[in-house]
Structures are given as structure tokens and as C-alpha cells.
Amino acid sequence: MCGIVGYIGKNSVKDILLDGLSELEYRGYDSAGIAVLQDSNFSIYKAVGKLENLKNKTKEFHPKGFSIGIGHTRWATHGKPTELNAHPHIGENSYVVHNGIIENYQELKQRLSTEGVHFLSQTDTEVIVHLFESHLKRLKSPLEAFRAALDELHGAYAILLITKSAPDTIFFAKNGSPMLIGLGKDEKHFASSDTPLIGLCKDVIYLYDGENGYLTSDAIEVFSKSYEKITPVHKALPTSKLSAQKEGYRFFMEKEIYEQSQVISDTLMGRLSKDTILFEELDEKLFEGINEIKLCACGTSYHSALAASYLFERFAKIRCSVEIASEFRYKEPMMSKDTLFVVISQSGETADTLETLKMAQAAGLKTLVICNVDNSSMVRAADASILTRAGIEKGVASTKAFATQMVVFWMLSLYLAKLRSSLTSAQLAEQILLLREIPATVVVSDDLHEKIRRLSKRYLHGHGFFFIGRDVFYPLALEGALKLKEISYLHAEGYPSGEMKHGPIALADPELFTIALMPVNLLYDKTKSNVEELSARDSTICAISAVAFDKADDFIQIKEHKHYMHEFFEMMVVLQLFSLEISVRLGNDVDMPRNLAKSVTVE
């Protein structure tokens, strides 16, 4: 997830671009850059790290009069956070900024390289500007060249492009990544969200997927995906910046639950082919001589690792163990060099997890990090890394970070299955098809959310919650219990369903709430038996399943699915919403729960 701004007008283009990027820095802070075209001359500034570094670089830059400019704050998906990889990206006479992922950039890059194009960066974005200029040499019309480039791009994008061949024009296109146009007095703006435009514009044009076109000082031309002219609809701009960042949601956590479909699409993008998993960031040599995988993490990341252990052993047929980082550090562990040591962290800065990574490296193990932040300490230290592409997560209680970690682990288990020949080609193709359907599985329906909102009022008291599940649904139960604890401050525990009879069932009474995860496609009858044991002891049962359970006091129905992992992801959404709505009814601060921080950088 990245932030984009653009400007056409006579006011201070530098200040407008930098102020806009300040409002969007929550969308990415690996690097930032601006490009300004004035009197047919470009001025370009880039800096790694926080936006303050870019502001320092531009202190002596004071453009005056009419100009056009574009800016970008980056959350890396391809290539390290360096100035060369920072946006805007340059061609011979053009610059581009881009949010999203170009799935077919490798083949486009190879083709353009054979035409003599020299690439400066490791990014997918750079192909856009070179592709545009390649078509411009043939077509002579900048608009036609821009359209020809769009026709060849596969993936998600929001694009702004400026070129000396049209020095008063910004070309734009939106497909899957946010983009809107702001209308001010004698000036026009672009942004990735409402926030940068508040105070500058009264009206905006929200662009829809497939729409594209160009702006000049006196024209707004918007076209459909098939390049038919569209009359854009002007809408009033919100007046609250915090509300604009939340995009109409009550809380960032709620927004991030709803974003999961999009970010999972980003996680999958460019990594799935018909019959294999593509991790360009991995070298197959990383897995040579590896007979075991050890996963190490804290909190929510530990739960995703625990669920992943089932997938690695089931699909890749490789031993997999899971460790809590804060415990692993002090247990004087046995570590053998045939073990791949994998650490998982949303921030890449979690102190306990980082220290276990250093321990593994000191013992000579190969290391891999699953992380959301490209320039983090763990990513810099490990032998290899896979980015989850969840974007900035502002709610302290993790939602989309967990979802994207699970998607990465599912893909990685299949990647290893291919290397180890533990699945047939047909089985692998079936799993890949299931992965492609996950974004649709986690879309939140109004009916589901309203059902959970109404149900939540019955779960504000009692002496505790049991979240129970079997197999991968046990780690999901742990995560559901953690979410409820974090934001509602109610006592909750996650348990394997089969363990209830070994002690915990002693607590069963009407004031004990049992949240039962009952997937139809995995051990349903076993789980049903365990829930019946609790029901017989008068525990209050809330069943989550695709089929009704006659002994449940409450029932949250999910859709019927053909595979248990689809049930896993939909139940994940249910548990997140359940915790959210209980917390709201209790009047708690959903996004900033007491005593907690987003990145735990102390022991």
C-alpha cells in the first residue's frame, strides 16, 4: 500500500505535494519522492525513510508559477527501500508514480530490455514509464501511448504519469487501487484518499476500477476501460481528516477487517500461476538440505505460525515445530543445521522474535522472515524474506496482518510441496484455485455484520469465554480469544475442542460462553461431540458453522464451502467482527486498547 498525490496549478507545488504526502505517510514510509514539470524542465527529489528526509532534501527548491507535479510515499513490494527504487520512476522524458502490483512486469521488462531499455530499479513500477515511452515512439500521441501501455498491464494499479511531450497534462488510470481527483479554485489535485485534499478542495471525483484519462489546467477527461468518454460525478468532500482516513468506518480496526479482501488480493498478486507458486524473492537453494522447519513468533503471529504447522506437514510432508519467541530465547534450544528457521512478525521489530533470529544465525541455520515491513530489522538480517503486503495496520489488535500471514504460509507450504513432490500436479492446481477464491471468501456482507452486531449484546457479562476448535481451527480459536481479550478486556481462552474433558469442562455453566468453530469439511463430527459435552453441562453455546447445530443457544451461519481453509478464513472474519462489536457495546477504545502497543520492541 502506497500513497499518491498529484497537482496542476499556479500555487506552491512543492508544499502541496509534501503536505499531501504527510497526510498519506500512514500508507507507507519506506521512501518518498516528488517530480515537478515546469517550463518543460523536470525537478526530481527522492529520499529513503521518513518523509522528513525528503523535506530536508527539498529545502532549497522553490518553484513559482504554473507547474504540474506528482508525489509518492512507498510501502515496498518489489525491491528494497532505496533511492533508485523510490518513486517517481523515470524514462527518457517522463515520470510515473504507481500504487499496486503489476503482475506481468517480468515479461514486460524482458521485452523492453531486448529493445534496448536500461532499467535502474528493481521495481515493477518502472516498466510502466518505459512501456509508455516505447509506445510513444510509435504512436506519437501521448494519450494513445498511455492507453497502449494500459492495455498491456495486468494487475492492480493507480497510476499518475507526466511527460515533456504533454507538459501541461497528468495522465491517470485506476484499477484496484484507490484514486480520486480533487477540484480546487483554478487548480486540480490527485490523491489516494480524501485526507490530503481537505482544506484544498470542496468537490472530488471518485474514480472507479478501469477508469482512466487526463487532466490539464482547463480540462478533465475521464474514460471507461474501453476508452468511452464518461461524465464524471462531483461529490462533496468530507471535512474531518481523521474520518477521511477511516473512509467512513467507525474505527481503523473495522476498516482493516473490511480491507482484508483487497490486501489478500495484493498478497496473492504475481505469486500464483496455473500450477505453481511463484516466490521470486526466494532461491530454491534456501531449502536444500532442509529436513525441518521451525517457526518462531509472538502473539497473533504465533497463532498464524501454529496454523501453518498443520499445512507444512499436511501438504509439504516436512517436520514443523512452533516456538513462542519469548520462551525459545531462554530454553537453551537444540538447533540443527538441517532446520530452516522462520520468524514471523507484522512489524519486523518485535524484540523477542528478532533475538531468536540472531540466535539461529549464530547457530548456522538458514533463516527466513515473514513480515509486513520491507526495511525492518528482521528483513535486513534474515537470509530471505517474504512480504505479506498487508499495508499499514493502525488498529493495535491485528486483523489483516494475520490474514495475509496465513495466505503466505498456505502458499509457502505449496511452494515446498512442489519442491518435495509431495503433491501431484492436479492437487497443486486444485489448491491454487482455492487460494484464488480467498479474497471473495473474506468479503464482509451487511447481513453477517448486522447479525453479529445484534448478537453481541448477549455476550457482555459472564465469567469467561472458551473459543474451541480442532486442527487449524484450534490456532484460530486462540486468535479469536486473543482478539476478544485485547479490545473488550473480557477473559477468554482458546482450547483444542478435544481437551475440554481434560479439566476445563469443570468451569462449564450458563455464565461460561463457548464459541465453537465447527467446520463442515474438517472433523465436524468430532467437534460436534465436544460441543455437546459442554452443552450437557449447561454452557452457553455460540456455534459458527455452515450447518445449524441444534444444541447451540446462538448460531452464526457462514456460507457453504468446499474446503476447510475457506471456512477458516470466513470464520476468521466472524471472530474479528464479534470482538469488535462486543468492544463497541462496552464503550472501549477499539483502535487503542489499554496497556498495548502496535510494535513490541522490548522484552
Contents of the next structure:
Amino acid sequence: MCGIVGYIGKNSVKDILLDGLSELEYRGYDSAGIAVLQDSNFSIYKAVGKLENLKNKTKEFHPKGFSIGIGHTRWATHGKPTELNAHPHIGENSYVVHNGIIENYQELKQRLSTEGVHFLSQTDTEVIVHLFESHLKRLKSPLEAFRAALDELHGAYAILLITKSAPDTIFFAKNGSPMLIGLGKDEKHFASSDTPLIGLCKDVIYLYDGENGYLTSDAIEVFSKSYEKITPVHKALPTSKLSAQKEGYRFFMEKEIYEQSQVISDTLMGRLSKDTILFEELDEKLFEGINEIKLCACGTSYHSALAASYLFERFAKIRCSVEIASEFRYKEPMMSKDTLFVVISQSGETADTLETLKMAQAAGLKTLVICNVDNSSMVRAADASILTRAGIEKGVASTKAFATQMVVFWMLSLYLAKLRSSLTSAQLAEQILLLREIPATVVVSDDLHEKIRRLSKRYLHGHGFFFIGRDVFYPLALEGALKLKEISYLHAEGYPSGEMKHGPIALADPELFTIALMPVNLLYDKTKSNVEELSARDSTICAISAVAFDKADDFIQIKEHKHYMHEFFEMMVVLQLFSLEISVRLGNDVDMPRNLAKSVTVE
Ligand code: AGP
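Next up, can you give the form predicted together with 2-deoxy-2-amino glucitol-6-phosphate of this protein, since the form predicted on its own came first?
Okay, now the whole complex, with that chain kicking things off.
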């Protein structure tokens, strides 16, 4: 949800800022902007829409020598995606970029307006720069003014501020939105994630909530929330950016679908023995006194949690409930200490999920996070973490992260089954053999992809899609519908197969497309009856199954598998490719669909 970069040094500031922003563009692409301060002069460029527009605007801008700069790519929250609302935001002599939401911006805006400040934008961010300048008039010291401004801000933020009153300095603050400092040779950087820094820096400093300070070419000063000096810890940064490139695929999403076999192998690696699941990162004490698991997440991660709840109850015989994080936050939930609170997040930064983690901790619950990003806010906050090892996921529509979450959940349900003696050694050994076979089930064959590509042309219209399934195939249906909505902009819903007759079947006609998940190894006959009910009402049916179904208009055949979880994983790939190919035919931006962002760090 917005990406920010900053730079101090002698190298090409414009290219460094723009390259950094292009790595962060998945976080928001409503507008982008940069501000460069050199020899006490500001150069400022902003453009609405994709970063490409900003690149075109800055073609003739070639700053040389020492400079400082900040940049931003925006996912609009307050105010439309216009140039005036694009960051950096200007004061009289300063510029600011911000990721997050300033919750009390309206009252601050009102007060500053009475002091004679004229606001140019509709954003919450603009108050930061005016607040700083208002304090600067009084306090004279830029650092004191920056701190006084921070003291008045409520909400989530990662902030970079540059000012003519300290022309070699970038002031920064982090609270609830991600930011890190990169340490290069004779230069320093800021970024919202580590990807833009790979290749530029060997070491980084991950900032924690409440931390703030300033950078100059010779100094890195980091302070706590109460402005006590901190000695920051330097951490090594990976050196290869290769895995973040498209490698010949048309889209990152496509590459990420094809990568699933590999990243699932990585996720399993070192974690399987003959009849035991090994999670080195877990201490068995975490599960002592635990009688219930509560899973909490948003979007795709919520769908993996919902599917996991079936596995926890079935294999580990433990009560399991699932919550949508944005709902859980305000429902005044009952939380009891015999519940293990588990959050699931690809990014580890989703604001709603992070907040529920904090709530559970405040209520004294033990917490675990299943996450794809090490050192993310959730990983740092939870009592324990399991990393999903999906690698950098760039497509806004999550694919390989979901796949690896499901693998971790399957493993975790077996890990608990062992602890709780709810499965025998023989049963565990059998499950572990099945786990080992998942990488083979998600390999994309040319035939399958081609079949889906051809079929996709029949599904570009209609008045809606129903993805239906039972048991774990219900959350998979929800996920299939979400994928289609995100990148095709077609209306789609996921539904439990058996629930259609309780209302939605009224919509059935030839223009209603039913995508039926029909696993042979789980409740096949029950699902078949539900699909027949839809077929009888003339809904257009696309069946996904290992066996042909004579009432279907279209049929996507998966391989024959011996377990329903293998059918789950292969169908997952089918649904991902189905959405991808429909989106391609509709000419949409597959990797950066409209109105979305990869990491949702606002509530
Ligand atoms: C997935 O395709 C979506 N873009 C979205 O639903 C995402 O899963 C959700 O925002 C949660 O993100 P997280 O896993 O990073 O917490």
C-alpha cells in the first residue's frame, strides 16, 4: 500500500529513485513522484498513473553530484489519484512522502488552516509537512521540529522528509508501515521492502515501530519512540535479484504459477522425515495448554486458513475457527488463553491482520504467524513464525504464496496430529508420502495450459460466475472466484456446492457460468448432485475433475490422484490459469490490476 524510497549520495539520484520505485510499483500505482534536493534547490516531478508516466516526465532531468532524494508510488486512500494528491507533498521549504494513514489529519488540518496554512491536496499526508514547518518556525531546529510533528501524529506511517533547513539530511519515522535503511558504498537508501536495495547494498537496518531519526552522508541516527538513541543492528541483504525478474514469462503471475512446484519443494525441504513433521522454528511448548486454534487473515490468506480449518479438525482433532481480520478487529471478540492465535499473511504487513495479532497478544494469547516475508512486522511481533518460502511474489493476485500456505498448513495439521496422538504412525507416514508428491501435482503441462487458454474465450461475458465446491474445495472455490475478480473484473462468487439451492440457484440461466470443482476422492456424488441441479436449470457448467461429467458444457480434466489434497493442488493450478487466460484475452493488466495493491497496509 504505497511504496517509498530515499537516497543520499553522489550517484545518479534520479535513476536510483525510479529503479527503486519500479520494484515497489506493485504496492500501488495510482501516481508516482520524486523530489530531489541539490545545492539547496528542489526538483520535483509527479505523474498520475503508472511509473512509466513519471519516467517520461523526468527524461530531461539529469542531476549530477551529491544530492538527497525521496520518491513515492501511491495507492490512493485520501483523495483521488490526481497530480495534486501525488506525493511528495510540499510545504514552504520541505517535501514529505508517506505510506500509511494519519488518522487525526482532519483536526490537524483545521488547526493549521487557522494558522494560515494553505492546503493543496486532499490527502492526509500533506499535514505532516505543514506540521513540521509550523514547529520549525517556533523551535528553529529541524530535528526538534520533526519530533514535535511526530508527537502529534496518530495512525500508521513510514515517513521521509527533506527540507532546505537541513539540506544534507533525510528525516525518517516508522510506525506500523514498513521501512528499512540500506547501506551502500558511500551512499544510503530507504525503501519499503528490501527488493529495491538488492544489488545496491550489502547491509540493511530493519526499522521497528516507533523508531525515527535522520541520515546524512556521514551519520545514521536512530532513536526510539521516546527519542533515546538506539544502536541499529545491521543485517546482510541477499545478493541476487534474478528470482524477482520475469524470466521469459509474459507476466509475473504466470511465472509464479509455473514456479509453484519448485517453491513447494523448498517449503517441504528439511521438514519431512518418515513419520514426523519437523518445524525447527517451533518449540512444542507453544502448544502446551492449547485446546483451540483460531486462524485470522485477509483475502487469499483467509482462504488458505479456511481450507486449513478442515485439516486441523480432521487430522489433529483440535477445535479450529477462522476469522476475517477486518471483522475480528471490531467485534469485541472473546479470547481465551487456551487458544493459539495464528495469523496468515503473504506480506506480513497487512494492517488488519497485524492489528489482530496485537489484540491477541494484549489478551495474553500465544501467537504464531505463517508468513512469506522474513523480518516483516508480523514475523517480528509473533511468538513464533513459520516461513512459507515462496520467494518474492510480485503479481498482485497471489498464487504461489497461497500454494505454500496450504503446504505449511497441511504439515502443521500433521505436526499437531503427532503431538496430540490423533493419527497413528502409519497414518502419518502415509500423509507424509502424499506431501512429498505435491510438487509433481502442480507442474503445469503444455496440454493443460493450452486447453485452458482455448477454453477461456468462452468465458468473457455472462452475468456472473459461481465457483462451487465442498469441504476444502469450498475455500478453493472462494479463491478461484477471487482470482477471477481481481484480474478479469468479471463478477464471480465462491459458494459451497450444497448451499446453491438455498437461494443463488435462482440466478441460474445459460449466462450464469458455474465452475464446478468435482474431486473424485471427496464427496463426489454429493457434489455431482448439486451440479446436476444447476445443469437442470440451464446454467453453463465447466466441470473440473478427473472423470468426465456428461452434464457439463465444458470439461477440464485433471490427472487421477489417490488423495483429495492432490486434486486440491491440481485444481488450484487450473483455476489460476483460467483467471490468467481470461484476463489476458480481456486485455487487462494481469500483474497490476486496477484499484489493487500488493500489500494492504491501511485498514
Ligand atoms: C490476493 O490475490 C489478494 N491480492 C489479497 O486478497 C491478499 O491475499 C490480501 O490482501 C492479504 O494479503 P497478505 O497475505 O499479504 O496478508
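Numbering follows the first chain given and starts at 1. Between two forms, the rigid core is defined as the largest C-alpha subset superposing within 1.5 Å. Bear in mind that the values here come from a model prediction, so they are computed numbers and not experimental data.
- Item | Core-aligned C-alpha movement of residue 584 between the two forms, 2 Å or more | For residue 584, whose C-alpha is compared between the two forms after core superposition, the shift is less than 2 Å.
- Core-aligned, does residue 364 move its Cα 2 Å or more between the two forms? No, the C-alpha moves less than 2 Å.
Exercise. Please check if residue 55 moves between the two forms, taking a CA shift of 2 Å or more relative to the superposed core as movement.
Key: Shift at residue 55: 2 Å or more after core fit.
| said: Could you state, for a rigid core superposition, the Cα shift of residue 155 between the two forms in Å? | reply: Residue 155 C-alpha displacement between the two forms, core-aligned: 44.4 Å.
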